[in-house]
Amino acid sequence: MKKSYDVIVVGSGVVGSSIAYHLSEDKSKEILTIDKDFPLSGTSGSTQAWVWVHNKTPAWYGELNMYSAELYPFLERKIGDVEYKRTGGIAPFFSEADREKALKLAEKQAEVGIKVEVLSRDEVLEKEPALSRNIAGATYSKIDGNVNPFRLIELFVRAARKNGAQFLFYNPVTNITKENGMFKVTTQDGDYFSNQLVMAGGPWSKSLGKLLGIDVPIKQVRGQVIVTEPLSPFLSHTIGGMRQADNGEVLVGYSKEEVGYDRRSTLDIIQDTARMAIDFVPALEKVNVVRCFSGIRAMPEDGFPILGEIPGIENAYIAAMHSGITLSPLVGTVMTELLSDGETSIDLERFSLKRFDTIQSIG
């Protein structure tokens, strides 16, 4: 196997594999992606996989997500069927007092082109009859949906390999230095060199950053999800908190806990999640839960993506964010523009690591 590459991407989750694929499209760069495990063994394989846009705020952040969601149909034409479904998204609210907030959300999102409707209870129930009659209304947008994360990452990797990119799995990165202008990436299986380096480690971005002498302001957040027994199709939209998969299972989850890298499921959160499910869809009260799982998400300290060049380290880049499933098509595209042309079609300044002005180099 070669030892020297144009680009090394560290991390093969939905963000890293998207960057590797998009970089490989014009076949002008030799690319190696390194991961300590196997794709989908971490965050990207333990998600409800919403492609979610409409109530992400402020509006500029919603706009970023909208751009990425709009790329999914084009992505499928290039890499194959990732089982992307633009189902439309419903976010119910249970109080009339929340209607004013919903109307303000719709007004702000419209400024950037996100179409959000504020529905009455009857209008929501007409779209999704299984929802509780206790809801007061909901926000709704056609742009939301979901995807099969397993198909998505498998096809990202397969397409990148077809374009000549290489992948190394089960190979932890233990050190990163710079020698004669090139990055020396030391792994369990040996050293690899590259002109450019992309850190796409998701929840492990902080520990990877330390290898470069930087403190990446990102937290590990646990999300717990319950999965029901397969049911006849009855939910046609992606709901804020749940969706029904093709096999009939309903996935429910909305928890966020800062517990480090602890992937255990806990009874209290599972019970809260089940209560939420029943509040939304009363018919789920008599349904069996067949399994639970937890995923550790990356969460930048201010909640927004960290994207672009790493200040002070020439040719080093970072892509770390929550909502990687939604954002991966756009992130792969703009990171490729940045590494190949030095400029991007979307201004990344507000996503720069530089915005964390209290962060100091620890190198």
Second form
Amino acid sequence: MKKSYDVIVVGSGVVGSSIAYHLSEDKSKEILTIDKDFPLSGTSGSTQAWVWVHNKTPAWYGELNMYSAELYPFLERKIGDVEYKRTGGIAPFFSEADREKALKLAEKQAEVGIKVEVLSRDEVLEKEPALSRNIAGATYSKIDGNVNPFRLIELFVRAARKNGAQFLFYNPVTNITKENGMFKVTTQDGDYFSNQLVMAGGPWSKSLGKLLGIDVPIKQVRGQVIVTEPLSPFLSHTIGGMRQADNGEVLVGYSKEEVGYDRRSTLDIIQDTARMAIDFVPALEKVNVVRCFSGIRAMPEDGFPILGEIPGIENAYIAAMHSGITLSPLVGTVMTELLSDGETSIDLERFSLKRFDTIQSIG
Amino acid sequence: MDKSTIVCRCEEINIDEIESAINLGAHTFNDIKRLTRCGMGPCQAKCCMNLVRQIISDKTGHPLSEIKPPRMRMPLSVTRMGALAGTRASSVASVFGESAEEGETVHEEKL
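In place of the form predicted alone, output the structure of the form predicted together with the partner chain.
All chains and molecules follow, beginning with the one already shown.
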């Protein structure tokens, strides 16, 4: 296998494989993606895979998510059917007191062009009759949807390979140094060299960063999800908390725990999640649960993507974020612009790793 | 057995689909499961476990004893949602609640 490349991407999750694919599109660069495991073995394979926009705040962060959601139909035309569905998203609230907050959210999001409607109970039930009559209302937007993460990442990898990009799986990176202006990436399989290096390690970004001598302020957050037996189609929207997949299964969950890399399912959270499912959709009480899974999500300390050049290390880049599924089409696009032209169509200044230096100096 | 023989009855996955996943680079049952859905159905791999392990062993040349079974997940057999649900009110965060709570961040104030 070739040892020297224009770009090495470390990590082949939804972020890394999207960057590899978008970089490979014009076939001008030789690209190698290295992963310690196999695609979908980590975060990208353990998600409900909402493409979710409408209540991401502050509005500028919602705006970033909106741009990415808007790229999905084009992405699908390029790489194939990833089962992307723009279902519209409903985030229910159960107390009338929340309506004011909902209206404020709608007002804020409108400033950046995200159309959010605040629905009454009857309006919600008209859209989604299976929801509980106990809800008070919901925020709703047409822009939200979901995707099949298994298809998405597989097709990113297949499309990138078709364009000549190479992938190395089950191959942990153990060291990174710079020699004569090139990165030397030491892996279990041997050394690989590149001019540019992209770190796309998701929740493992912290330990990857250490290899380069940088601190990546990112936490690991476990999310647990319940999967039901296949049911006839009854949920047509993506609900904040659950969705129904093409094959009829309903996925439910919205838990967050900081337990490092522990991916076990725990009975307390599963019981809570089952209770949430029934609170949202009473009919789910009688359906069968087939399995539960959990995933470790990446969560930057301040919640927002870390994206762009790594300060102080020439030709090194980082892309680490929560909401990788929603953001991957956009992140792949802007990182390709950055690596190829040195400038991007969206200003990445506010996503720079630099911002954390300021925060540290305050503390 | 030919390539169209069904290995996973729940998800109707045949030998050819498993071999395609291995050709893509998958070496473990879990990786094949995510690519093909084999083992994700109601029986949770109770039927297909050893058939798939055998195919992996044949294709990759690794001895069967080294091919791990897929990860077992709760509940081990299908369970009613109502039986799983706790009686306490759910403490799982709500999507709406979070968007309403989040204010401007430290980072935002600095900009």
